[in-house]
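What follows is one chain in structure tokens, specifically the form predicted on its own.
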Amino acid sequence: MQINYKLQDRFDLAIFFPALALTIIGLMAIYSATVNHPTASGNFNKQLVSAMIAVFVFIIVYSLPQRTFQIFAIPTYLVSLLLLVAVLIMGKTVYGSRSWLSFGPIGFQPSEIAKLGTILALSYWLTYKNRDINNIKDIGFALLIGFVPVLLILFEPDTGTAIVFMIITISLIYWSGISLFGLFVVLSPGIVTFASLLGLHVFIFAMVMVAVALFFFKRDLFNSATVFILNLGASFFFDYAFKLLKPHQQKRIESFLDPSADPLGSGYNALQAKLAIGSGGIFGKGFLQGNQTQLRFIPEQWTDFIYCVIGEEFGFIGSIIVLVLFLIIFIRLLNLSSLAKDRFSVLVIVGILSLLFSHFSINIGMNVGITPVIGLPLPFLSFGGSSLLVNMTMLGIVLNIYKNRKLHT
């Protein structure tokens, strides 16, 4: 009992075991989705090797001195930016995005490393010398740290990953104690931009709401006018950026608004995904028995639509188990953010939570048809060595913080 208590005091099993269970479920789903595939049958072995390497890296990161993450925060960020530039020059194009770097047989996505680098760099900047996040200069620099990777990733282009970086940046700025007005300034352009997607009347309504909010904030005329123009400019910039997107990316956004408008094209995956999940029933059709999965109705089902495999073959029960495992991780991460005794550690945990939750919510939403198909993997389950390695590295950092939480008391 004493040995078990010491283990729980230094190692958070409530995070590690759910993550490990999700990884095992993911391996089973990848095997089912690729076992009869003519070109992807080796993906299970690749993911299995990646999982073993990821657990090994997790152990190393868990064992490091906690100060290491602050020391390497800025270098990690700068290296990740260099890799994002390199991928634009010499990267490999996969699924329409130049997002992969290859060194011989080894390939990885620099954007995955950049997620970790951005979380560490933002957390370091927001806690360095007790900065006042309500200072315009500090807010601007924090946004710059978060949005430089966004710009580079949009050039690939990879819209889904860029959205995740935006969510991470806004989450960390919010958690740093930004005022309600500051949060409104950060969030309102995104809301207005989304409203512009839904038509002119919705866009006008959103701008009226911005004007009303500015009236109640009672700021001076210059600040209010600046924020209003910022919101107006955001919608026009999006319209311009939308025209720069590849045709297939435009189709994804349009099919999100109306999946039935192109059921054999951009809306095909979303419709087939819902069909696969719905056909699983309560208990599923059984491992390796899913019609949608084995007959390959959904292309690349082992990546973004891995949840369909689980829903079809393991049914409602299997789907709920996956959701519960994620929920345990999210709740525990939120609890750990209150146990950490230094602000840097708190923000790192919050950044990791926002990253995992954004991937989870968008990916599950893609599978059930409530978010656009923007190409985001489901953490720990989807095929992808880079993603799994970075996710386990981040959990290693979280458990390292948990292990050292009493050193700051």
Second form
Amino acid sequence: MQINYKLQDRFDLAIFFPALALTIIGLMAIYSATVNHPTASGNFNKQLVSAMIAVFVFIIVYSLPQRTFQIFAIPTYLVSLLLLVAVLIMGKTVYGSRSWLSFGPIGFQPSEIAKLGTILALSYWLTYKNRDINNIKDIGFALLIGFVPVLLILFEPDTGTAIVFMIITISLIYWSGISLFGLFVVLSPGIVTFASLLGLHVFIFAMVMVAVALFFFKRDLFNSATVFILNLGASFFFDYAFKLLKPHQQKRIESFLDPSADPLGSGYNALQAKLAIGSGGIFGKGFLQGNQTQLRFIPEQWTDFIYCVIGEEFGFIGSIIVLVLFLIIFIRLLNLSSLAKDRFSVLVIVGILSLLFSHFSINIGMNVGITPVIGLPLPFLSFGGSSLLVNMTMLGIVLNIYKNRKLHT
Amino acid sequence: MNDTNFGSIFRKRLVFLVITIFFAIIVMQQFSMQVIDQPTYSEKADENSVKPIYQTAPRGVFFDRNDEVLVGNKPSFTLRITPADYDKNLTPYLEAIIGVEKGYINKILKQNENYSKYIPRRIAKDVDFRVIAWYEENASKLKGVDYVIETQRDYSFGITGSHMFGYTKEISSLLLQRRKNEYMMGDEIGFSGIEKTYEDILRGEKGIKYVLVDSHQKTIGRYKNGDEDKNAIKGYDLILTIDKDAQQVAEEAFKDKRGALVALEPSTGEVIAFVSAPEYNLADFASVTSNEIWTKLNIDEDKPMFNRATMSIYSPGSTFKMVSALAALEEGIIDSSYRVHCGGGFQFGDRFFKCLHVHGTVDLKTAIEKSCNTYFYQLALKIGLDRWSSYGAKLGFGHKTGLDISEESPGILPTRKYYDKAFGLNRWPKGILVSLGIGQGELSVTPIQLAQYAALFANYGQSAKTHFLKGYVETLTGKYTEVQPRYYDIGVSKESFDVVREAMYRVVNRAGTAGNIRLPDIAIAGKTGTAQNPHGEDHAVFIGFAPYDNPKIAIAVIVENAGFGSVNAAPIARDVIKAYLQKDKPKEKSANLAAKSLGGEKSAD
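Okay, that one was the form predicted on its own. Can I see the form predicted in complex with the partner chain too?
Time for the whole complex; same chain goes first.
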């Protein structure tokens, strides 16, 4: 097939423009949240520079030959693992997590690079020659690729990012065509573990459900017993891991499960965020007019709570605009996944979609108070150079795949 | 294009469903928050806009042992700037009218720029009423500037006492970090002396007035009609052990002199008078201290900021001879009849140690009375370094007396370990001991240690830790709590003390070195000394106590660069003793303590 030289055939504006619009809205929100802040008032300029660099990097990535991503998949992954180990040894601790590496004046979060590395490596591995995704060995290895970074990030500890990695891994395995039983094997330990958090009765109920499901799958006794023990083991392991968490992280999980338990602790941010959004009303209080934001009731609002600046100052209408922009990106990514020319590219796009969507849903969910407060930035809007750079790089990869979709069919 | 198995339609639809359902949930949640429940959230958000306005509490007042006010409070005007509303172009006018150097306001704003712009910064305390009148006239043009009435320290009660009272200072950002639960930016905190030690009970509790502010921080009314407001509660009043009359006499005597004086009540360790001269003017610290004053105080060669009474270390000179005397008697090395011939000095090895006179054959009491060096050179050799330093330590040297201010030095009491370290194990010359026998050499003491030493002789080795605080009055209940002195006994026999005390009596009342201060009606016992000063003229030292039979006051006086103790230090001690013992005492402890406490009422809005 010939390359069509019309612009809209080589460049998907339906993804790029919403992303650019979100970045600009993010800059406005960051300006609003920091303009009256004594120590963070330089953040707007920093983010503006990051945005320009990010767009520049986006153009470079977009222009690369498509083979690049396949070639660099495994090396990127291995380098990012090395960086994740390095950060545990010599990283800088910010807000209780050792997640920053600094080279002179430049600091970045290796976990951001690892997101890219993991998506590429998993996609590469899952589509390499004759993989059988329903083979327990192949599932196991795919899980290994996804969960090594999860483990390293849990040591930082950065729960939110670790959850994102799990979602990415499961999404890619799911998209590779895993059977219902396979998916059950992968997912049930997670569900059982969550149930164990809610109390002994819920846990026992979940284990009974696992047993019932196993009965209906009609696998042989050995397989069924293995899965059952896997489930038990996972929840006990989690119980152990929970005790390893920092007290403030345990608190966050507990305060989600029982919001009334800790109204002034981790619940405070969530409450103040809800007040900001709720008081914004339909049309919002106007740019720079939100008193929750301007009087700084929400600590570090320009990072994880940037969405409530929009909710407060631009109201329901403004929030809907942001939500719709995200929706356009997600739906477009989903559609592009079936346009890509090879399985690798399909999985890369799905990985990127799952990454952006998990960030988005966890962040927005905590801002409007329906998910626990887990520190994760909102893509394109939150303050943070590493995150913006990696997100733009990913869109560069997506559009690169789009540009090359009609070659060598 | 792609195989149908891969990324099947079902999978795609499922993901599409997950995304859209999530969006629907978020939109519904936000609709319910921002449209349906908006009034509730708005109301709650407005409650956030309640702003506390803090009022500083007056600090507790200092009274002397007879309930005379020593340090009080007075109202004063404090000028403030709120950076959020402030126009920097006003700075030159403000600086001119309050009379500070250029750049002063900018410096204060810079120091605190990490705090919220909406918190007012104090830029000048105790400003003149003229400035307030000017402000009132121009208030509409002076956006972001206001003033509040606060209380500040009042030092107009006839005594100075700068080193014992100490001063308060605006809390440093470093300290604020550590104590951010108790203090706020701009708060005063006790920085030295008694103000520092008793900060926790002196500072009282801040008052809080809640007001409603709009999003521009403009006050729009009171919150809940002031039901939640709290009045400021004044800090506890302190009853100090100081005697104002004795203190006044002591301060008067040290005008234009350098040195220190400490007077104690021997049985309790209470400080009756306390002077470190030269003093500094505490009133300079009551408001914001200008750079000019700081610089002047810090470059002054007389070091007025230095607490000589507790931190300056002097060579005690002959006043230290009683350590040897007491050690020798108590350890049975000699009895009081032991005699030494003084031919004007003592040859030890290849060195000749001089005595000031030729005393002939003297016994112990005469040796103290006449301050014969020869006698004590030899006595020190008999006692030996270990026993000598152990009695020095018993009598309070080489460690802090435990006075309740943080500025105190332990001095130096040389021990075997000290010399082993300086010269190598056992390689120190024995001549050292000869010098120590007359209170010279590496030995260094503070005036308060000397006063405590005098007190121990006065009261036969029984006393209590030195202290300033007699008791305090709780503001709300008016309850008076007496502080229990920490008593101790050094465990030396009365017989040994009797010999030395009698010799000290003779120093003043026979043909001794301090005959010049003899009083007809008060029997003073004491000892003069001349502390060698490598940097200039010797210091005059006198320690003593009175009355001899039933001591009520023990005293140590050091006058720097004043030569002989008898001429220059002893008369000051006599005057203070007189002032303390000869007045119409005891005054009735006034029952209405609270009424006297200035600024004791809850502070006005």
